[in-house]
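Just the one chain here, the form predicted alone, laid out as C-alpha cells.
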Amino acid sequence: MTDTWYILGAGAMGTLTAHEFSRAHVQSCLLHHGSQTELRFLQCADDEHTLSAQPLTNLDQAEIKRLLVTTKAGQLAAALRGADTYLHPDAVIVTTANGLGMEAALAPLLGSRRLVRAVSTAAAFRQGGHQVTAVTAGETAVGDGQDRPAPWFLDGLQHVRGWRWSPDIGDRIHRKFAINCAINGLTASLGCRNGELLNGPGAESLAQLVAETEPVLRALGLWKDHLSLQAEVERVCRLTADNQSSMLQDILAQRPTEMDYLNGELLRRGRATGFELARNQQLVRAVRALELKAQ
C-alpha cells in the first residue's frame, strides 16, 4: 500500500494541491494547524469541490512518512517545528516555497530527514476565509539532485496532473529566483498586476531593477540563459498579466512576504562578493515598510 501524502498548509496553494491529488487517486490528507477539522472550498472553473482539514494534532507519532509543506518559506521553520513529533525519522519532506538562503535554518530541524525542494507555477488565491479559487494546476517540478526519480514519486507524485522529475531541479529554483527578484517586489510597491510592469511608471521600474540584478545574477550562476532577464521577465509578464504575484497577495492579505529570501537574499550574496544593489535595497526596505504598516 502507498504512503499517505500529508499536506501540510491549508491556504489557497494546499487546498488547490490537495484536490490535485485526489484528481489523481494519490492518497493523502490536508492538514492545518488549528484544533478542529475545517472544511475549504474550491473553485474551479464552473465547479466548487469541498475539501477536509484535518488538525495535526489528531495524527499519532511518527505516522507521516510522506508530508509536503505547500507554506511560505518565512513559515517553514514553524511548520517543521509544529509537525516533528508527527514525522517519521525516515519521512521524505517536499516543499513548494520559493525562494534561497532558508536552508541554513531548517537544517537543524531535519536530523536525518531530507529536504526535497519542488518548484511550481500552479496558482491560486484565498477569497476570504475558507473560500479558494484556482486559477491553474501548473507544472510542479520535483528533484533531489538524482537523475533517475526517487522511488516515493514513482508510486505516487508522478500520477498527479503536471507533476515532473527534474533532475536539474537546482536550475529551476534558480531560475524561479531570478524571475520573481524581478517581478514580485515591485508588483508589492506598486499595488500593480503582473501585465501592468510592461507599460507605463511599472515598466521603467522594472527595466531599472532588472538592469541592475542580472550581472549579479550571473555573477553568482544563478541566471545561465542565453536569454536576457529583462526578454524573460516580460514574457512571464505577459503569460500572467491578469495575475497577482504572491508577494502583493500577501500584502493585500497583511501576511508576511518573502522579501528575505528573494531580493533580501540577493542583496545578501550580492553585498558578499562586492556589489552594491541600490535599487534591490530600495525595494526591499518600500516592501518591509509595507508589511510593518498592516500590521
The other form holds:
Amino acid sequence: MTDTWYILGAGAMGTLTAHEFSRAHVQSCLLHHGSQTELRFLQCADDEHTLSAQPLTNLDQAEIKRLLVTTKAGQLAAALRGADTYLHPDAVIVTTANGLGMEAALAPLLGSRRLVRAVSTAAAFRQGGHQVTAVTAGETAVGDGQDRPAPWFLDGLQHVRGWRWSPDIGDRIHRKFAINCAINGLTASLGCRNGELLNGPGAESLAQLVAETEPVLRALGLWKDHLSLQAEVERVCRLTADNQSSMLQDILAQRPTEMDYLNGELLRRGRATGFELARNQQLVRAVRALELKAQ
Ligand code: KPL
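Previous: the form predicted alone; requested now: the form predicted in complex with ligand KPL:
In what comes next, the whole complex appears, and the chain from above leads the way.
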C-alpha cells in the first residue's frame, strides 16, 4: 500500500489539490490548524464537491510520511513548526509555495529532511467562508534536482492530472519568480486584472517595471530565456487576462502577500550585485502599504 499524502493548508490551493488527488485515487488527507473537522465546498464548473479537512492534532506522532504544504511562502515556517510532531523523520515534504529566499529560515525546521519544490499553474479562489471555486487544475511540475522521478512521485503523484516530474525544477522556479515579479505586485497595487496590464496606464507601468527588472534577472541567472521577459509576461497576461493575480486576491482578502519572496527578494539579491531597483522598491513599498492598511 502506498503512503497517504497529507495536504497541509485547507485554503483554495489545498482544497483543489485534495480534490485532484481524490479524482486520481491517490490517498490523501486534507489538514488544517484548527481543532475541529471542517468542511470545504469546491465548485468545479457545474459540480460541487464537499471535502473534509481534519485537524492536524488528530494525527499520531510521526504519522506523516508524505506532506504537501500548500500555504504561501510566508506561512511555510509556521506550517512546518505546527506539523513537526507529526512528521516522520524520513518524511518527504513538498511545497507549492512561490518565490525565492525562504530556504535559509526553513532549514532548521527540516532537520535531515529536504524541502521539494513544486511549481504550479493550478488556480482556485476562496469566496469567503469555506467555499472554493476552481479556475484550473493547471500543470504542476515537481522535482528534487534529479533527472529521474523519485519513487514517492511514481507511487502516487504521477497519476494526478497535470502533475509531472521536472528535472529542471530550478529553472521553472526562476521563470515563475520572474513572471510573478512583473505581474503580481503591479496588479495588486493597481487593483486590476492581469489583462489590464496589456493596455493603457497598466501597460506603461508594466513596461517600465520589466525594463528595470529583466537586466538584473539575467545578471542573477534568473531569466535565461531567449525571449524577452516583456514578451513572455504579455503572453501570460493574455492567457490569464480575466484572472485576479494571487497577490491581488491576497490584498482583497486582507491576507499577507508573497511580496517579500518576490520583488522584496529581487531587491535584496539585486543590491548584493550592485543594482538599484527604484521601481521595484516603489512597488514593494506600495504593496506593504496596502497590507498595513488591511491590518
Ligand atoms: O502565477 C500567477 C499568480 O497570480 O500568482 C499569474 C501567472 C500572475 C497568474 O495569475
